[in-house]
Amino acid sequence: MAAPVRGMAGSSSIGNTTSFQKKTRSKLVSIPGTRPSVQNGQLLVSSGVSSLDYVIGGGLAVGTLLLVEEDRYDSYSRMLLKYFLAEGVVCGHELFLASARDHPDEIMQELPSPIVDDVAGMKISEGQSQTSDPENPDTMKIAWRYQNQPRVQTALASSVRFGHYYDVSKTMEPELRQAAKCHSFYQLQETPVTTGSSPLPSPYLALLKSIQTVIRKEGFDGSAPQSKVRNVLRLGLHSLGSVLWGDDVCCKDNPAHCHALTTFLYALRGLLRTSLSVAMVTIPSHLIQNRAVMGRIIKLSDTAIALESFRGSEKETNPLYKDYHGLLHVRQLPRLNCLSCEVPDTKDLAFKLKRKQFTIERLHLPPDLSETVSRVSKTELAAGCGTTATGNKHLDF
């Protein structure tokens, strides 16, 4: 018994040779709010809708930029930015807002108040577990061939839980809100700066170095010490491309400008991908009339979503859509540590505003219950291929 012993630690001794390594976990950032994705290992954060997490593959990757297309009138997607900022708001993150129509303080203040998680699971499991009792004879039967049939599921939710709930009929706490740490953009305060030999106009330019100055300043691109608590900062840029930004690439068929917006972009993408951040930029798409120049912006973004609203349209009146206030388009989803994306299940997808939530659901048709179908009578089945222009509906031969 001693032979072998004295063996096993003289071949130990004589160098580590072996190829067994003990298994440890693998030493990922811990942030708050954050978690990594199950398919490429990215960190990834909350969008602050849990559905669009879900519909973009989990969630809104760190060093990504998502674009949100805007509808007309710019209420749903600034809902969504809105979304984005209170999520970073209840995480911790740090912010950084830019607009040029608005002044950033007064969206700030527009923010929706988080809900209790206990309130907001429970609304949520109602809207789940709502099925029909047999037992009920108030419950609606359907025809015995499609009993077997699988339910449809509209609700868009993981069976992890991730992010947080907010009603959007209150505003967050000022206390809250002002706890957070946000740097403002407001373009119509700012000094022009100037461009030289730059293709960026002066607001573009001026933009990109002061999101630039934050990220070194406070260490996101990892020049800060390692003793330091690690953070995310969450950029939301409202309405870019519009004239308010010195951008003629609404207003034209050939703006003079049709590269600065992509240029823009194609930088902003080398800043989040050396940095622990993440943007949402909203364009109003509709006023582009180039349609080149916006599938262009919408490569140099990483996920792509578009959102048309059924307001001042004809599907407003229309029935089918009378659940929903529109449809929600996937443009582009994210490729990262592979070759290929995720696809989502389905490519239906629809939006609407509850009294307290904004939710993104499977589209689906409602079933046909009215009462005023188009039936033929008796009398008309009996006017066959005998009836003349005069009324007679007896057979002639």
Second form
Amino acid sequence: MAAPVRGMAGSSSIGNTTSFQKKTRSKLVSIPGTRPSVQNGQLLVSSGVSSLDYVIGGGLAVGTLLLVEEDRYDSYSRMLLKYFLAEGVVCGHELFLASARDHPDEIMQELPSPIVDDVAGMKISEGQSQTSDPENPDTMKIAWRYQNQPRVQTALASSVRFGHYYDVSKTMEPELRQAAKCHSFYQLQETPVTTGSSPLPSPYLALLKSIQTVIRKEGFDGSAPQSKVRNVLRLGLHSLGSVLWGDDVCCKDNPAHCHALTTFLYALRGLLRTSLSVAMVTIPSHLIQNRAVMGRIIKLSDTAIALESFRGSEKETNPLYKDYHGLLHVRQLPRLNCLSCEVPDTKDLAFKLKRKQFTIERLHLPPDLSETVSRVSKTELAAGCGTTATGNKHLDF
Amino acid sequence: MFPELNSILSSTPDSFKSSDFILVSDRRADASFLIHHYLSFYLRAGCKVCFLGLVQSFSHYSAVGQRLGVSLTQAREKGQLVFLEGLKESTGVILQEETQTLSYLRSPGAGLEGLFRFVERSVRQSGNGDAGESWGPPVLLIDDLSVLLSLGVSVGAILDFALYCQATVCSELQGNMVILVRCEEEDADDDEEGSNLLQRGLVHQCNLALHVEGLPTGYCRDIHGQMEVWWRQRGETVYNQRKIFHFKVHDKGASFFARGTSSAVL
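Next up, can you give the form predicted together with its partner chain of this protein, since the form predicted alone came first?
Everything in the complex follows now, all chains and molecules, and the chain you saw is the first one.
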């Protein structure tokens, strides 16, 4: 998973008969658990879920902010946060976890355990071969215009494996977990900081100071002595904007500190851009009444996705969605150091949490060939045309 | 610099209108590729550029500028480009440092006077650099102005700032000004303090408005959106002409075409 430093150092031609010399990519730092993006050379880390990496363009770029809009009961967004932190433990990155509701140690104890063997990796190729037709797939008699279209593949995966798979039913071993350095920030145990003339209220200000201290002390912003090996800091901020952070943006239509969260995100982005760190922030967006604030929050982050789980809603019993646990909406993809961004194939994505994998698939609905499908709407139309016949409604035009 | 956009707007780096206020706005899309276009356009034209980069780092613009053929680091060293990196200094300012330019971060209610003083200083500096080169008319580029709303500055203060800048840069110094404003969806109940109000206020002051939106028919992989060009008044004459183009953003530029003539369709 480590990005290998390519080529040998371009040595001088002392004693070298060949004139061909490979140049070293010395500008790219080789940090374990990262790889350069194929699109624009950005350093990427895995988010812990390989289908999510594919959806957001290969992975999370170092120095950016991933925003996850929580689902209604915070079950799957919390799972994504745990995947993110578990990936950090396995790759050897440093972690910073801040939360206001559950103690960070509790979240750390629930991290899923990594699957060591390659069994889960084989499943990707299996899914693609199952779509072959029993009869001759080459000729289409009726829909021959669609002959040249690629076959629809629901499973999203890339051929290069980047990241690990986790078994949700087991928790990570304490030895593995303690090997990773983790800084935590628990809102309820922090002493309130005097804000002075700062526009940020106390909890966000304390959190920002704490993040800046960690970055400076551990040298993620490049101020460390050269002898230390470069590493990436993963920041997980759980449920920002909720009431426990002292913010009322989720309670009221016109909150008193309506700019607290947005100012915090702006300052956090500034910190991320100048250091080797990645942040994942979850926000209970279903509680925020003011749509304009949500729009601003999305624009202040780099990658933004939203999870909508079916649990408790009427979609749970909808036969179309019976295979999935919820929908995934990609709200924004970043354009970093280039003009264009990874344009996704489709915007209809659904996710499903299996024991060994969190899969995100394209929501592909096959054509509905049942008899009764299109008759339902005709009854309403027929009444509008003012017909007097009350006979067999299916024959009304 | 996008050649097709130059021909649509009939301007080239050698001949472009001066005292122009160009407003670039978007709604649920990303119009920042137009800012990269204008940055490379004015640097190629040899103007003195003051760039307020409030949302991205310098290396981002520099990397894109290299693909478009201008070197921002060189321009900065020569003194042609004055770049304000809003993100880099923001954390320090919010936490404890004192600053004049970014004073809106510490006290958003007080207004943007510090920022205006910075802009004034940068555009008034005459080009008596080391090489004795004199640059062309000054240009002010802002990316993006609506982020100040997220930081707590009021719409009135931002409109005042834009008016002061226009009076100094466009009217007094005969330079150009390009501002990016990012809007939200139109709400049924009008929000008084919103980006829509800001965009409407600025569009009345501008000479040319470029508005980028997604396609009204939905998401498409080959056409990234539509851009509406609105030629507004110019001195005494009022044009009021509007045209809509579709565009697609590539790695090294963007192509613009009339509606329905995308290469994916034809």
